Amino acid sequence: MALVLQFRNVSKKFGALAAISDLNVDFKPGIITSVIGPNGAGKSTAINLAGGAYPLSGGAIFLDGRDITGLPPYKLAQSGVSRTFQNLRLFEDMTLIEHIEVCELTRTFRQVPLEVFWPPAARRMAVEREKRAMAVLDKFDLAGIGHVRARDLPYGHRKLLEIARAIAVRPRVLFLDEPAAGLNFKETRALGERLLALRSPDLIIVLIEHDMDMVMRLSDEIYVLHQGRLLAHGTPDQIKGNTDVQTAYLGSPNDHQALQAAARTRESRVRIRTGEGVTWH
């Protein structure tokens, strides 16, 4: 089976709230897809679903064919399964270049006692270790301040790392979650084009982003969802011409006209202040 990663009847519920409802889709490699929608339409929560953060309330997530459901992050991690967050979470006090070195020893852990125990083994697997780190940095153009300690970065180069770290781990499956999020304009442009130079017939990459400029730029496939629901799946000029989509993001019109008489009517509302408070008149 060609790599893909799948959900199937996928739902998530917190409480009462149905968060995901019976979700189907499939993400394939070589490609950028787009997961989009209003806010609260479910799109983090399908990542944290796929990166094991969040347990399914039902249906099931394959990657390859296999069922993946219920693994734990580790696990996903070993599977392939890698992500950015909407909140960075790196190592203050780490260099870039220990940031990438962490995930290589991620792969190499079985030699650990070799090079603990072998010092001419530990000096060369060092040297090794931080060139692999260099050239994934480089593809970042991280790599001339790889010394440097993530808190004295600055914001946009924070993200660029954030990615750097994912791909360390040469995944099969990546998840950025508003990679753009805090870019100025120029920062962004120029990060879709590295995220562009990442496509590989050996890389699912799934993007979650608010700016659409930036998701119609770099999408092949965008999947749409509403309330929990799948709305709309196609190519971005599908989904530009898709009516459900702009009714979901702009409203229709009985929705505009709603919130004008709602406005119009508290606007003519007069408060009188008495001993028992507030009322509206």
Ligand SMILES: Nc1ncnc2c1ncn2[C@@H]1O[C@H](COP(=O)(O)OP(=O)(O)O)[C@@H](O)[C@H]1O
The other form holds:
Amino acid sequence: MALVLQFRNVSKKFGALAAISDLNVDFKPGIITSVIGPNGAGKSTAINLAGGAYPLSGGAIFLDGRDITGLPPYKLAQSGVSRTFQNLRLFEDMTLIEHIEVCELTRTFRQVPLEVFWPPAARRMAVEREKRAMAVLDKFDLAGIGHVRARDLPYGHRKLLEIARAIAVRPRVLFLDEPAAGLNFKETRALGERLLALRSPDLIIVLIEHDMDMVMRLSDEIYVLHQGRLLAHGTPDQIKGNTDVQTAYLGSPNDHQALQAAARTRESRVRIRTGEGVTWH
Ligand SMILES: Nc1ncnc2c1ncn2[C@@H]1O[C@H](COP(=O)(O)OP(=O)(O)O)[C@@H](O)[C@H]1O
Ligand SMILES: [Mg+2]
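Structure of the form predicted in complex with the named molecule, please, following the form predicted on its own?
Below: every chain and molecule of the assembly, starting with the one above.
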């Protein structure tokens, strides 16, 4: 049995638009795999398909050898597929601890009758639940503000809470959709450290991210999507040197070199694209 999340010839059409075409990818546990590509490449759609947000137009998805194609989102969640969203989705009036405890409850709901009918057990379980929630928050340096309500959190902490919540269900697969979006340099670096620490032999981590510095630093493997198709697959070094990838992102390899050279000068310039590549004024 293959211990991976596999997309096999997966396609997704929205009307006439082919958002994903004949996609074959393997996401393995123990490593961080990134999915990159220009806007509209189909990255979020791929996650949405694995999470059961809408049906596939073709192909199949397997988790640890089991066909999970077409399962409803709650069944997929029970199978261990967990995710964050490109746009934050938090419960504004709930504290950080409560966010994590909700996940705990869904995992331990069979104990609820015991809690209801036996108050001493209820108190003990509540204490244990809070302890476990604090341990999850601690992984993201959020334990100290566990009693703060989500609506009072700064943006960087909100993003971390969303990831903490996705981890709290002890998933088999963790999809992160642009976790660094909107974070400053220092927050992004700190988030990167947290994500590296999450790697474990049981967990498949899939990172979708625009911040190339972060992708290159964290990823063990990278898949590049372009217009719904797989353009390249490899290690960060292989992807950096791939001319197809440079062309998809930047127009041509010459553009890429010009951009890199210009970035090194650290001056504020106006970029003008010409037929020959990129010139700087
Ligand atoms: N629910 C939807 N209905 C119609 N078109 C969609 C829907 N979701 C995504 N698309 C289209 O599918 C393509 C891929 O989108 P998406 O997966 O969000 O790209 P990415 O996350 O790589 O930026 C885009 O052209 C987008 O407009
Ligand atoms: Mg997206």
